[in-house]
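One chain comes next, on its own, written out as structure tokens in the form predicted alone.
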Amino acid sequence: MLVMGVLNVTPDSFSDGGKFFSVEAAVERAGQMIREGADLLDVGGESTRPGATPVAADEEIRRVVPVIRQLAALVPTPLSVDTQKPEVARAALLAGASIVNDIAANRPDAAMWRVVAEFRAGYVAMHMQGTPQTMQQSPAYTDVVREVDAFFAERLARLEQSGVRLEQVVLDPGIGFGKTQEHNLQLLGALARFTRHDRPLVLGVSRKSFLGQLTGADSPAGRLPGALACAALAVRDGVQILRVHDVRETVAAVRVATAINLNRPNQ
């Protein structure tokens, strides 16, 4: 299991907006998630949170090409841009970073999976219905696990055809990105259904506003138990990328839950 540490150049984010919004910021923050156990961090400089406002590419490319280009210039840690544009994921492969973490891989056109053929960098497809403006606004399915599946399925298939290589791709379920609650816990039982693809599972769950309903924690900071859970929930069902802020609380929890997981009977 490997532990991606977010890192949300942005004045805006749900969780931490404008804490890391400066180079110094964010380096010094990357930094700290290193310590902490992160194996891969995961830069982006556009609020994904349901109703957030675009960034144009030039912006977000202002945002995060001088983090990426320092801390590919510091550490060996691997590095994802979280970005839905090509231009920006072209800008930031040439800093440094060698994953796209797109989270609408739901596009309809080549563009974005032409870049990544292109520098044969490792790629998050997401799944989301819709679009961050108008995701949560009455998302809807007759069987969300069989949709999101057929959808991995269509996309691995269409990346193919683009030129990208399966070995390159990563699934991710999109918790909170067009789910209702209901949906979001549907998708976390079905997890071990989605290995079936042969492809590594991303899971991004922290501080995700459905763990607050089920718990009553009305921070961000305060959904961490419930994120845990999930995280070691996850091990057992086969995840292999955990997507979170809180590194090493989250390192933690992965260590216990596969140690256990390593010393469970045959079934």
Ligand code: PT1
Second form
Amino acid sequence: MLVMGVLNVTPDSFSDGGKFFSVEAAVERAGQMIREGADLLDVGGESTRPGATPVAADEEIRRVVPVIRQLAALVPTPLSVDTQKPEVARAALLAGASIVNDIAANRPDAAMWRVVAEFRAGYVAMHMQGTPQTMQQSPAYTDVVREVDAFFAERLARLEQSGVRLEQVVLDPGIGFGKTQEHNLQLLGALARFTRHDRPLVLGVSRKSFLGQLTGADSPAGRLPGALACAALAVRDGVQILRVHDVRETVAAVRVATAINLNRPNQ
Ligand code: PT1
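Could the form predicted together with pteroic acid (PT1) be given as well, to go with the form predicted alone?
Every component of the complex follows; first up is the chain already shown.
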């Protein structure tokens, strides 16, 4: 299991004490996650949590590029850029990122994939129903597991047609992205099924509200125990990458789960 540390580079995340975002503070936080055992860092300049306000491409570039440029020069850790915009992805790849984490892999056009193909970048294809602005209004599926599974198959085919090699692609069911509580739990219960595409799986559950619904934890930090339970089950289900805020705790949980998983008798 690889642990991908979340580095949000939004003005509310790393202020320099005033209202300005501090590159130095973001780089310091990145260093901390690397020391705690992060294998990858996911740098994002636009929140995509439910109902978040979109950010213009030039503003998003202003946020992520200086941080990516500094980190690429300082650390060997692979960097992904969490963006929906091809022009932001391009700027981030030029600055030293090597992976595009695309929550909007459900879009109809191929512009993002052309960038990914051109740079031979890694690509996280995440499932989402709708857009972050409206996705939680009335998520609806006949069978969410089958539909996400079919989405993966169809996207892998389209990515290949767009010049992206399948070796570049990893798949993410997009927990919390256009899903009810029941949909999230059905997807988490069926993770092992998605390994049939022969591509690594990414999972992001860190601090998400579905955990609070189960445990009563309404603060993001209070959701950590629930997220660690998911991490352990993800190890068992063959997930390869966990996207998390709490790196130290996740690395510990993953170590325990992996040690046990290595001792499973073959079935
Ligand atoms: C994710 C993910 C992501 N999640 C990938 N990228 C977020 N590949 C951002 C809530 O319900 O799972 N995979 N980038 C954060 N998104 C959310 C969604 C945060 C829902 C919170 C919620 O609380």
